[in-house]
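Consider the single chain below, provided in structure tokens and representing the form predicted in complex with the ligand.
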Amino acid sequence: MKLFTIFGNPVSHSKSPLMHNLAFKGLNYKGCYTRYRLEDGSKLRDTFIKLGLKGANITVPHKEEAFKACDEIDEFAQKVGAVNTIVHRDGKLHGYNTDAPGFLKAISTFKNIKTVLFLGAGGTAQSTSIILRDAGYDVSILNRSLGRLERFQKEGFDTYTFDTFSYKHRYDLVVNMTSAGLEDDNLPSPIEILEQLVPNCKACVDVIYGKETPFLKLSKRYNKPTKDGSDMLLYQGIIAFEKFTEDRFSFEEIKDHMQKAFTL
């Protein structure tokens, strides 16, 4: 029996144990996935080894500590500086980032998207902006404050704060990458900005899952195709599962079982 966990703080809300355990059971893989509330991120490596884990996912706020905990980091995770999946293989901890490819796959159902505006500049925006740009999308970032934008400026993205933003050209896809709406009823930017962006875009995505955020409600009022963060969560989980099980199962096989977590 191989043991897996998700490290985070808080972690009790996580759907990952259910998703992975459904897939283990459905695919007859001898695995068990639990959750671990880790207060001190610097203890991640020791805890991983002490528990005898085969693999782990890492959620807020430990994705940067997880990066430091690994012996080998895959090329993309290296580029973005954040690890959300660790696999113990050949005596070493191997780190990956599956959030970004999960997001890329989730938005691929929207057609004719070229320009993308991210509302928010946190860790999730960081990794997803890079994968989208590598895939040929033109990504701009709008954040309420300047601090987190500096990293994006250095990477060559067009960046704006609420004060410097003026609506000049349309964005095909507008994405809420903030935590506004997660535990409150806030919009991710002033309504005046959204009322310029949303009517003129082709689709809206929120990375928050499991609830209709004020941003998604507004998008629906303008009859826009929308998506919450469930597909991103599912796809990052499937890609992590592929790594955990060393590509023994296909994406579709894993999906068949893992997606049941969203209907239970």
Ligand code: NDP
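The form predicted alone is what I need now, so please give it after the form predicted in complex with the ligand.
Since only the chain itself is given, any partners or molecules it might have are not part of what comes next.
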């Protein structure tokens, strides 16, 4: 029996254990997936090894620490500087990023989207900004403070803080990349900014899943098409499962079992 987990803080809300365990059972793979609340991200590697894990997913706020914990990192994760999937193979920890391709597939249902504004500059924003730009989207980032924006500035993205933001043009898609609204009623940016952005955009996405966040409620008040993080979670989970099981199963085979987690 191979053991897998998800590291995060908070992590009790995570649907990943249900998703992966449904797929393990449905595909007759001898695996068990748990959750682990990790407060200190610098201890991720030691904890991974101590638990005897075959693989792990990593959620907020440890994706940059997960990058540091790996011995080998695939080309895309190396490019974006964030890891959300680790596989123990040949005595080494191999790091991948499945968030970004999962997000790209999730927003493909929205039509005529060219300009995107991310609210937040964490690990998920790092990876998805790169893959969206590579796919032809124009991405900007708005964050509370300047520190986390420096990496995006070096990569050539337009960046703003709450204090420097000025509404220059309409963004087609506005995305909450923060944890605001996950365990509270907070918005990802000041209401004064959102009341400029949301009425003029085409759609809104929140990477938080399983609840209608204050950001999504605000978006619906302006009659905007919305999407939570469920599709992104499903697609990145399928890609991670492919890594965990060394491509033994197809995307569609995994999806058939994993998507049941969203109806239970």
